[in-house]
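What follows is one chain in structure tokens, specifically the form predicted alone.
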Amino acid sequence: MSQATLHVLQTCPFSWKVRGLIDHLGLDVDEVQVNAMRTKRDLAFTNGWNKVPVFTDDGGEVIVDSTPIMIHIDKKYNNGTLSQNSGHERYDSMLAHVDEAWKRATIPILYGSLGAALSTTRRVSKMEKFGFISRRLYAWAGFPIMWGIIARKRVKKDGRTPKKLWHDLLTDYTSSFEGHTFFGGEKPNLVDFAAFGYMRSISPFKQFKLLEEHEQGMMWYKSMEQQLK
């Protein structure tokens, strides 16, 4: 057997709902953070894929794509306890649901603003691995692209604050729950720790803020947190 590992950018989304599944499961599995300049280079092994996350299980088989990883580790490492639900059609749309709207969340709520956008990439820049130049391009050249290509225009199209839409979100979520304390019930399933990891990603960044304000939202959002070994 080899060593497990997991390849990412320390700020992607979908890198987050990866981790916190392994994070649950308390897997050995060594984080290979990818330069976020050269993923073509870093993940050459991926014959073509070039996005995070990657993950390689200890038998060498290589799985890309945050969800299809999540299931692949539930099924090998957790007897598919947790995705034990797919093929109901609760589970399946709201996977569905989770992995479309809530990725499109992501980018209004941290770059939504000329100065949310600002404040992001500067981050972002201190947390991925860059080059010298291209650390200090990114910071100041990437939130004017950030904002101005892509955030704007889905806020435009959504035609919700990001705070409301994020709010909007959680409610919707957290109103599924019939009464238990996950959508999986009394204990969190794949759903949970996909939504988790969207959510999570955003608490590095200031704006997580807007998200703490939803008390229900939180309220879940602290129970995933307790399920991390």
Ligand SMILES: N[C@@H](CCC(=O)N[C@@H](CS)C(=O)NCC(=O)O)C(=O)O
Given for the second form:
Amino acid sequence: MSQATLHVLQTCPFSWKVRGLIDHLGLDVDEVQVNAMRTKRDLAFTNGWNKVPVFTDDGGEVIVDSTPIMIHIDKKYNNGTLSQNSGHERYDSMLAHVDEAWKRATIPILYGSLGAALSTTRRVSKMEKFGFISRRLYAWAGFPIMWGIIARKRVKKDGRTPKKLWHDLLTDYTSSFEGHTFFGGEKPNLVDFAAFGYMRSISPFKQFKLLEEHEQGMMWYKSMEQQLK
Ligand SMILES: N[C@@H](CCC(=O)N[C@@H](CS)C(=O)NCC(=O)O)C(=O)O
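Would you mind giving the form predicted together with the named molecule, to go alongside the form predicted alone above?
Everything in the complex follows now, all chains and molecules, and the chain you saw is the first one.
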């Protein structure tokens, strides 16, 4: 047995997905913060995957890709309880939807306007591990790339404001609960932890207040926070 580790970037939504699950299960996992400009070097042991999160379990097995990591953790340390509905249409289609639509919504809310992009880039440059020069470079050069090239295009293509996009996602999600507290019922399941991870990754940024205006969404979010140890 060796120490389990999770390689992360502080602001990466996929890392937050796995983090939430680890917190919920109270697992003893060391977090390793990767240098944002040196992912290839820091993740050389992943044989070319080179993305965070990467989970190395206490048997030394290396798992990549956030949803497969969550499934692995749930199976190995939790008897597969959170993914027991896998294979059912309602569960499978919502998990696929969350991993596609919620993932795509993170960049527009963080970088979708000039002001948002500026403040997000500054904050990211403070939160992530960078070298001395690259931290300053990122703070200034990161925002025109994220805002000017990626986010603006996405917001335009979607047609909704980033806030409306998130509110629609939260309305669709919470109205699928069939009267329960979570998508998983009276207890959250793996889909809830995936969705929670995407939303929680916005929480260090000031745009999170736009999401806080969604009442049902916040009720669910707060209930999820109570699931963490
Ligand atoms: N499908 C992957 C996506 C992971 C991903 O794109 N991670 C980003 C950070 S948020 C990354 O490591 N990018 C570094 C790179 O692509 O070089 C997952 O769910 O884990």
